[in-house]
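Okay, so here's just one chain, in C-alpha cells, the form predicted on its own.
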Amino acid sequence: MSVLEKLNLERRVDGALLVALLDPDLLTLERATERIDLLETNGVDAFFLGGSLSQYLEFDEYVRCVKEHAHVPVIGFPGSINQISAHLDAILYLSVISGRNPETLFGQHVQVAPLLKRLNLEVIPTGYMLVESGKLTTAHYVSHSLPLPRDKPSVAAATALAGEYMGHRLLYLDAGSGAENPVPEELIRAVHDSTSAPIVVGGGIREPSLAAMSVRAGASAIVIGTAFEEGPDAGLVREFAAAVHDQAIALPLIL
C-alpha cells in the first residue's frame, strides 16, 4: 500500500490530517526521537522531514533514526537536493509554482530524478506556493522567489489551478517557518473552490483555532512546525488533533 493510500485511509476516518514537521536544522535528533511517541500517541497522522537551510550533514542518519521510532509515514519535505534518503517512506517532489525561479520550478528536479528512481522512493508531485506572511521567511529567501500576495486570493487560485493542470497531486500553501501570519482563510477557500487537488497548509499556525479555521476553509492537511518544536505537551498536541480532525468539511481524497 502506498503512502498516499495510507493517508487516504486516515482521511476516511479523521477527515483532515495533522502533520508534524521535523526540521533537522532546528530540532536535534535526540529531541526529535524523544517526542515522536508523544506526537503519534496524541493524534499526529504523519511526519514531514526537512528544512530550508539544509545545514544538517548526517541527513540520512537522521531519517533512519526517526524511522526507527515512528509508526506513521515519514515523508520528505526537501529544502534542497541534499535532503534525500532511502529511509523515507515517500518524498514531496516540490515545484515552487508561486515563484519564477527556474531552478525551483524544474531545474533541481532534473538533477534528482534519476536518484529517486534508483532509490525506488514514492514520489508525490506537489505544487508548492509560498504565501506572504508579514516578513521575509527563510523559505522565501532560499527559493529566490516572491511569495503570493496574501490579499489576492484570485492570484493564488489561478496559480493553484495551473499547478493542478500541470499534474501536481498535492497543493501546498505555506506561509513559511516562523511566519508572523498564517495563510488567510479567504485564500485557502479560493484555492479549494477553484481546484480539486487536496490542499496542505502550513506556516504560522501556532494555535489550534487557526488549524481549525484552515480546515474549515478547505485544507486537507495541516502542518505544524514551530508549535511542536518548542517542547509541546500531550494536551497541546491533542488540542491540535481535535481541531484538525473534528472540523473537516467534504474534502477531496489524496489521489
Second form
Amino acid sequence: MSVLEKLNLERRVDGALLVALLDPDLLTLERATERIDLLETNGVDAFFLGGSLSQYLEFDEYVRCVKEHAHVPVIGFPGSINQISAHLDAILYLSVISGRNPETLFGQHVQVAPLLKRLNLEVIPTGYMLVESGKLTTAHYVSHSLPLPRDKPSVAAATALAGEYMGHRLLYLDAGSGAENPVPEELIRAVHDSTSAPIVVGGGIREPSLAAMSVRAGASAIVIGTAFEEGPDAGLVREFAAAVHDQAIALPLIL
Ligand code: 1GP
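Structure of the form predicted in complex with ligand 1GP, please, following the form predicted on its own?
Every chain and every other molecule in the complex is listed next, the one we just looked at coming first.
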C-alpha cells in the first residue's frame, strides 16, 4: 500500500491529518527520537522530515534512526536536493508555484529525478505556496521568490488551480516555520473552494484553535513544527489532534 493510500485510510477514520515536522537543523536526533513515541501515541498521523536551511551533515542517518522509531509514515519535506534518503517512506516533490524562481519551480527536480527513480521512492507531486506572514521567514528567503500576498485570496486560488491543472496532487500553503501569522482563513477557504486537491497548511500554527480554524476552512492536513519543538507535553499534542481530527467537514481525499 502506498503512503498516500495509508493516509487516505487514516483520513476516513480521523478527518484531517495532524503532521509533525522534524527539522534536523532544529531538532537533534536524540530529541527527535525521544519524542516520536509521545507524538504518535497522542495523535500525530505522519511526520514530515526536512527543513529550509539544510546544514545537517548526516541526513541519511537521521532519517534511518527516525524510521527505526516511527510507526506512522515518514515523508520527506526537502528544503534542498541534499535531503533525499532511501529510508523515507515517500517524498514531497515540491514545486514552489507561488514564486517564479525556475530552480525551485522545475530546475532542481530535473537534477534529482533519476536518483528518486533509482531509490524507488514514492514521489508526491506538490504545489508549494509560500504565503506572506508578517516577517521574512527562512523558507521565503532561501526560495528566492515572492510569497503570495496574504490579503489576496483570489491570487492564491488562481495559483492553486494552476498547480492542480499542472498535475500536483497536494497543494501546500505554508506561512513558513515560526511565522508571525499563520495562513489566513479566507485564503485557505478560497483555495479550497476553487480546487479539488487536498490542501496541507502549516507555518505559525501555535494554538490548537488555529489548527481547527484551518481545517474548517478546508485544510486536509495541518503541519506543526515550532509548537512541538520545545518538548511538547502529551496534553498539548492531544489538544492539537482533537482540533484537527474532530472537525466534521467533508474534505477531499488525497488521491
Ligand atoms: C513549516 O509548516 C511548517 O514549513 C511548520 O511551521 O514551525 O511554524 O509550526 P511551524
